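Next up is one chain by itself, shown in structure tokens, the form predicted alone.
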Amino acid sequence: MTDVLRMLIAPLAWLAAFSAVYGLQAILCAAPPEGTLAGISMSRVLLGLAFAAALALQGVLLAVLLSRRFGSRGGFVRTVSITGGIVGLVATLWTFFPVLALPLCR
């Protein structure tokens, strides 16, 4: 892995999930599937769901960057990368949370 590619992967992760996460949200609030699962509407299951793969994503983000096999090893690199990883765990969270707690297709 390079250094580039550590400082970079979990902002880059993070941008990925968020296009996903709501481009999802509208196709879901065009075309809402049928039905409830223990009700709870089947959209919002899905972003449920969205919203915990992208949480795991950058949980096994920020191990993988704090390892010593895949970690950088120089200080300036590993803090950065480390940062980077926390912040994409965090900004998950924050910019995912919504999709759980507020109306969808408003």
The other form holds:
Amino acid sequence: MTDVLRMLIAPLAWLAAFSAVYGLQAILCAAPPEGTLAGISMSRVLLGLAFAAALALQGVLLAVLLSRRFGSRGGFVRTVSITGGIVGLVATLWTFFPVLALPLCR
Amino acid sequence: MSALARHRRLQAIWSSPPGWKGLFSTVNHTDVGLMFLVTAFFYFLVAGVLAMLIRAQLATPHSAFAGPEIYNQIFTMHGTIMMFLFAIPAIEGMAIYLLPKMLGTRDLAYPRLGAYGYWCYFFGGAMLLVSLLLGIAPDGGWFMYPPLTGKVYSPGINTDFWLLGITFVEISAISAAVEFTVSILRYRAPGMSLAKMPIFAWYMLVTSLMILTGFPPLILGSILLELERTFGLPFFQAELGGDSLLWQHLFWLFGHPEVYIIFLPAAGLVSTILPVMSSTTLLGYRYVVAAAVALAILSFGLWVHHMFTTGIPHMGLAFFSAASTLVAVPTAVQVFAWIGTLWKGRPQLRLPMLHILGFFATFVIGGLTGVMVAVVPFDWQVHDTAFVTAHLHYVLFGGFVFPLLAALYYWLPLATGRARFFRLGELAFALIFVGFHVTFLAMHFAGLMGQRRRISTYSPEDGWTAINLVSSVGGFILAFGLVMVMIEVVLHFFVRHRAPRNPWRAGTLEWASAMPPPAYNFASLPQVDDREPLRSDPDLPARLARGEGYLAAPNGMIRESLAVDVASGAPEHHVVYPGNTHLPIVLAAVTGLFFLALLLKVLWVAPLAMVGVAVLAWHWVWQLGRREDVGEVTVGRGLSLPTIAEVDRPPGWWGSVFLLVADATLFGSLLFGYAFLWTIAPGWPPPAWIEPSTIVVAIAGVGIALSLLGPSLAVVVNKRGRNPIAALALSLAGSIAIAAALLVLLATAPAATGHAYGATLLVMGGYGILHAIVVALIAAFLLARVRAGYVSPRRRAEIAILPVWGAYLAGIAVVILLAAYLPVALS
Ligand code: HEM
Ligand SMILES: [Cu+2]
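The form predicted together with the partner chain, contrasted with the form predicted alone above:
In what comes next, the whole complex appears, and the chain from above leads the way.
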């Protein structure tokens, strides 16, 4: 089962983060927090932080999957799990960047 | 023992009763798979006829063929039958039939469950068919949006047929998915590691996990809408704190993964057949697996692209637009792997190959229009027009029907042992291909010119007359082609023209059995050390028949097989299967009674049916197991393994885990709905909150602790050779305490009909109570089993299941308490 988990974990983490960020955005629009940070609205700061956290998580996962200690040694599982890690990272970059640019609640 | 004597013995053990009587009691995967396929193609025919009615109606302006009431039923039932009664069951049938053969084993993990799934599909489908014949069929479109489908605008029984019938049919999808997941992970030929699995098994594993997590939101949505319609719980009524958008979210949380649930197995068929047709192996096996995994998971982040026009904030739209374009990448990886396979091999234009080429041409176009509608501004223009209908048929027909037809022609010789005699198939393919593209290419333009979907008529001034006529003519050409395919398949059964063994020179194990395959598939089970065992060892079939594999010596009248380690495929334990029984059809009928009672609003029958289901389920599990220890069993080739009742992780444990994955998704969707209503729905906060109660928390706390401790204690105590009855009783008390606490919680909640808040609490509490009852039943069952002598320190498999369920119950109890009380306590 650990091998199956290795292959699924990074994209699954993307999915979890994706749902969380989408949910966070909905909550921030339903109940916008007060204040700004360096002229940026608090909502956007929070979303940006979530983006950064998701990226960091994917980075860690990829490193883990690549590592000798936790990664798979077998050729097949290794290729598939590392490809999965890259998919998770790219998906995070590609689907979350709107938090930096677009209007928040319109 | 000679090969013939072994065949006779195994046949006696494994086959179902002869004649049509066997249909009702068979649990054999070969039979059940074919039953699924035949029924699915029957529904393909029905929905195809409905499609022809649609095209007949739209062929001319101001058509008097069908009025809007009937037309609504026709297109709704066309879409519904195609998706739920044709596509998904056809895949289930394919996989039920093929998987054990490809994996080199004798049956799927839970033979009776497979048969139960079939009968649920059969009865549920029949319900929908009856509604169609009586002219009271569902008419709200295949995605059934409220408020149109709420009680106010759809007072009749039509919508209830859909909600109840489809939920009933979905039981078969969930049970098949559990069965596939466990079978693929654990029931393979010895030596078949993950890296050596046939590619179709990978696709089916991914698809099954998707069904387990994709279907529950729809099941939940259907339950909620039916509750609203029957009992007035206002989940989707904006004036009472509900929100009709919630349905769209739940539906498309299911609906988008659904199209990949249909496409991925078809891609698995292509990845299996294409290399054989090109006399080579699949290029980039590892990357194809990775692409399938990526596609499956990414596809869960796309659902809002069906809701681009509902006024969701731009940021939300952007997330889903980005994810929707991204998903094209793994799809393209697969397409390139197939092109590369063609490139490195020597492709031959045999009939299955023609359909694969048809698939390529059509699916790629569908994928491109898919990227177009993933772009928000474009979607705003074409949403709900014929352009979308055209797109969806390019992906569904192109991505599913063509591969299915390829598979039909590819495996027909295996299933019947006969070769094609008449050459109707080539002509049929030409008609289908041309007919399809004429029909649906035209619909793109009609859509761009503004033709909305689901309209029963239009006027000449709209300027769509010519294009619709062309499309309808194409539709009838297509229908001719499909009818020719059916004629050819029927003729196949009348012309005795024997096919040679392994006619396509394939490498996978299904071709190592006799043609047609006997009920036991393999006289002895192979040791696999290659992804294409027949390629490296063409003599394998003969050696298996001679009994040179595992389990070559039939043992009494027992149906035996092997289970293996998930990753390495090393043999792990000996499996004993149940035999033929009428239980599946009876249980399905009683399950159907439950749905029928809800449909006809004889509500008092529904709880009785539930009790009936529980009694039969008890009987179902009671039939397994033994009263004495068996010890290690010799399985041939010098190996001895523990038998199924004497292991820590029996099939029931694995099945429970994956069933609970689906169950947890359902619960998660409910929590999502709660949060969604809370943040988005207009009528919040509700007029009254629930009163937090310390007594409820205290009783539930005790129940939660006992549900966690009791089951684990039972396992440990039993292993040490002492009597587990006290520990089991603790677990039983735990579930009763949780049920009691939740009952009090519900008694103190605001009225469920007054506001969506109370309604949600009721459903959440009811969900918890239902699970408490299930866990109590499991504990009671184990108590009875211990007393009857079915459990011993060695025969520990049954007890191992309780901790899984106990932990799940404890987990949801905690979440329900938090969800009910925390928001009130905070505000
Ligand atoms: C056999 C050839 C087929 C033809 C000629 C055909 C034709 C049509 C047409 C004309 C419509 C549009 C109805 C309208 O908007 O008024 C439609 C809708 C639809 N079709 Fe098909 N179709 C075919 C096969 C399929 C297949 C194989 C599937 C799925 C596996 C499918 C799934 C659907 C769905 C989901 C809808 C939408 C229904 C709705 O709007 O509620 N169709 N079809
Ligand atoms: Cu979609």
